[in-house]
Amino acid sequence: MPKQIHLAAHFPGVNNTTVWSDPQAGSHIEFDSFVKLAQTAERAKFDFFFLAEGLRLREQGGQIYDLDVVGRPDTFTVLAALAAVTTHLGLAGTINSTFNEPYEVARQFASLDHLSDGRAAWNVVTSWDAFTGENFRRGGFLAEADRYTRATQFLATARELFDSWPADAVVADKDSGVFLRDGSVGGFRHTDQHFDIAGRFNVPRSPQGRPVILQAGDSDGGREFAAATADAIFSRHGTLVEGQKFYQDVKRRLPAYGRSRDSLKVLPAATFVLGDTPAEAQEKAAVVRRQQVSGATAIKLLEQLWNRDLSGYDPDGPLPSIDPDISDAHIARGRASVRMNRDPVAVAREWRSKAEAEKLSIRDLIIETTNRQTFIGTPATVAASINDLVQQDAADGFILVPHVTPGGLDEFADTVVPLLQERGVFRTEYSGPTLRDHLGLEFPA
């Protein structure tokens, strides 16, 4: 039997992958655009929906970078309305293990869990940099090598909480007045590095017994917490070869926590574009990249590599001649991908090598160089191309990334996943009623 296909839907935001000048896109921030998206997915028998979150507005230059969307509201109230309005569609957020407690993080898992009758999904993520920090008064307080620490700790905590009340610890017999079996439940103590806590968990045990973690690490610690911990890890390696090793990398470390291959799903982030014909395809391809990456776009991000003002430069002209600033106080705040670009010196080298050769502006290489779309080609071809991804342990699913919201992904819905479903390698219906129905997960103990 060939595997089947997990799926889940990112509203996405906050990057600049997200058009929120195109003519189509809707708000961030309205609920209705969280319904439409969510319904789409859910429509289209989608595993889950899932929210991203971050701590604290990028900066660039001292000021808010608003070339992309900017503000969003709290996860865990979109979370908990959309439960309302969908039935079977999982309900994942991101919520931070560094400047959040285990006791109230746990109390709001259960309680979406209750409320969504047992689709709650949580992505346990850590911060690294003080410059969020400070919106908690903690900046710098944790330094980075102990991140996974914590949050190790901290889900481990989480957990005893969850697990604190056994599945028949409510009665609620009328006739006889009983409602709990045993006034002893909910009690539960922890002490280690990070927390210090005793008292009585408050919410009963919910339809999953816990929600579904994921995690989305890319270092060597982060893959380990994930082997250990989650039960499905996010990634940025979507094609075949690096798939393929990051897919085996993760699942060859399970069995040092007892666990089985498929008790973690491996979930490659993946943007796409459809059109009749391949080559529309490529054309509509292109006209994307061009609105991800504006002129003004382009120099923010060549800014992130420089460490410079480079506001005085034309992004339809060469790179600068000067070599990146290395100094340790940075012109983007809060960006991750400040920490990827270890030797900025020598990545500068090659780009204006590789700019010089293709005789590319900096607007050219900067679409070159950063995020293209996973996908690009007709409903057959793309669906063709997921299929072979997961059939051959690349992958065992995608989170999809529209760059419209909240209408970007109504065309995959009605075009790609039908030829999956023919295929016989995605659902026709849900199965269950949780999120651990849908991926195919054991409920805990």
Second form
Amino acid sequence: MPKQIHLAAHFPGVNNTTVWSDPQAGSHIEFDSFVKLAQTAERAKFDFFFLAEGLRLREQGGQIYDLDVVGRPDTFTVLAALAAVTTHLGLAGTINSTFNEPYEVARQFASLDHLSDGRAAWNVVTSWDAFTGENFRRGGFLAEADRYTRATQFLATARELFDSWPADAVVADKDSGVFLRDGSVGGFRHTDQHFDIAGRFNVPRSPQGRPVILQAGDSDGGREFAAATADAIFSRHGTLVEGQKFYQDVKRRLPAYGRSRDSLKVLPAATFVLGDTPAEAQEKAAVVRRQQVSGATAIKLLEQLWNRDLSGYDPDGPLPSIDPDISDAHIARGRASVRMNRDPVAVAREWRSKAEAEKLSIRDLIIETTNRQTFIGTPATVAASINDLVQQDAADGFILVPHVTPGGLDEFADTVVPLLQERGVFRTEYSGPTLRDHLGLEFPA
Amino acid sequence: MPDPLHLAVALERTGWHPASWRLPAARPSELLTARYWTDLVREAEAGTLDFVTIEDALGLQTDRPDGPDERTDHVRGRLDAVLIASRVAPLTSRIGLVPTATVTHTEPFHISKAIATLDYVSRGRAGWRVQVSGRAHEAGHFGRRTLPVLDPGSLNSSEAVSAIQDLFAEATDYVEVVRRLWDSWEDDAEIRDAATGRFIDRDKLHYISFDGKYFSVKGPSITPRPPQGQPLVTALAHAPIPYAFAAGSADLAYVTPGDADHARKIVAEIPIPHVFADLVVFLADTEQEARDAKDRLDTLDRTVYTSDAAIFTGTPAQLADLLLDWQAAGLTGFRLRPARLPDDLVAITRGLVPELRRRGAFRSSYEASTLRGLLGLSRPANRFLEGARVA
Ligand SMILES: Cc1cc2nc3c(=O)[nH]c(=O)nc-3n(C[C@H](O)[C@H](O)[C@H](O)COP(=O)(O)O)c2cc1C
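Could you please show the structure of the form predicted together with the partner chain, as a counterpart to the form predicted on its own just displayed?
Below is the whole assembly, all chains and molecules, this chain first.
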């Protein structure tokens, strides 16, 4: 039997992948848009719906960034509402372990798991920066080096809370008057470097025991954290070679934690453009890329590497001849991706020589080098590519990011999914009610 | 004709009497399901009530003032109230949804976007019951501060008074931050201007730059201004410090008078659009049956049930008399706490409501689509708009 593919639907994000200027583009905040995408994903038998989160509006050059979609709902609240309009779809929320406290987050996830009959998932992220901290009680209290120590201890504490109620704790026997089997249920005490808490947890054990845990960090520390604690990884590595490298890297870390290869799913982010012919798909993809990277956006993305104000440059002209500013203060704030370029001067040099050799303007270069679509083709070629990547262990599935809200998944659901189903690599019916069932994960004892 | 009354119902467990879970109609094993809460809120909506509140706390229920108990004969365990409200929102269409959320250990930034999002998913029906936690054991769940044990016997000690003042001063700042965050986006901030490529007009987004004794919050919110502009802020108040808090921070206060005169005195202390009295209700076809119902539960519980609010036992018509009598003292409405669910809720929607309608004192259909609208409150101007008074 071939490996089975896992698919998730990412609500389009607050970055330039999302084409808000498309005539089909709808609201990013009205509940109807969330309902529409979630119901499409459920109709296509996807594993889960995914929401990202950032707790401070992005800024560049000291001003709120205005070229991308701005604004999102509260993660827990919108997922709880989506539980009312879906029946099987997993509901994954990105929740930060720095600017939250375990007691509150554990009760929110346990509540969501109850209210969705076992469909909750938690994408644990660790942004720690003082910029985001300005919105919270403790400010920028955490050093970068401590972000995964806190995340690990946060998650360990949350697990103790999830596990503090046995599944059979509530008796509710009207005749005998016994509501609880044990009057001290929910008791916990946890002390470590980050948390010193004790008391009684107040949410009885939820259908999945604990929410499914996702992780989306890319550093060595992030990968180790995932190997130790996560059920799935949301990665950036969706191509064959990069994907296989990442896949091997995280799966080889599992035995040290007594875990099997199957217990951690690798799910890269993926974008797609479909056409009736390969050529048409390529043309559409090029149009979408130009929509995603306007001249103004090209300059802003270039500034993120150069770390300088480049507003005086012409997007249709050549790249700057000056080098990036490598000082610590960064021009763009509130973005997880900013630190991806560990050696900006070298990357800038590469970009410059590529632009010169291929006669590319700033805008052309940015279109070529950043976030090209993962899958471009006919439904048949895209289905084949997805399947190949999964069968060749570059991934266990994908978190698909449509570029149009909320209808951007419709075509994929109608054309690619049936082909994957025909190949026998994607479910035609949900095999169980919970997200753990969809992902083939064990229920925690 | 009297002014129309406003009516809310406070949903809690299987009802407010601690032995109510043992009654035949009670559904104690469904308290953690969406179906349970949906059924109750739909019943309240069928009665055209203004809103429901949903109780919550950052700790396990306890009958002791000084910490958790080890009782096994009362309902223990609950779900997050904001998430219950949100789960119910798409399955209802007119009734207001007012979950309880604690301010003492939580982040104003998170609560602000949670209530704003509830307002989005309910299309303008969100409110919030602001709750201050003075419970030392709840502080222990967060480990960031210690609180003195505040039991009813020691509330007047100087240590207790200063702790309470501090908690409400923090709550005041908290609500201020939440309200500023709701206004931190002007309504028309999203422009989608193709010509300039700008999704928003950033001049219409505002840093709130709150800098207080308890926290500083920069803003703006990550969530655009909610449909109602300012979702309804409500608070329960029993004493002068919370009265002052409600007067300064809330749109609606719940108070617990013992009679109409008492109500009149409290109302004078809280000059805001709405002051509701809380009442625990046991309703039946005859007064005797209602009393017997309470007695039977008290016997089951081996304790005579008492409450911070007055307890009413009687018929829907008698309750209607009492509500109209107290209304004359200046109250604009009532938050009824059903002693037994669903029985007393059904008695409210199918007994009390028709009775009040006959007397011309209650709506027969919803006249507005937002919670503020139902309460006769307009959509407030944004405090950051030019010309608006900045708080
Ligand atoms: C694919 C992907 C998606 C991410 N999504 C989010 C997000 O929605 N919100 C967030 O705060 N961080 C997000 N992050 C950031 C990481 O979760 C992580 O906290 C951050 O990158 C720092 O950890 P690292 O140094 O291990 O990468 C994402 C990262 C990746 C790789």
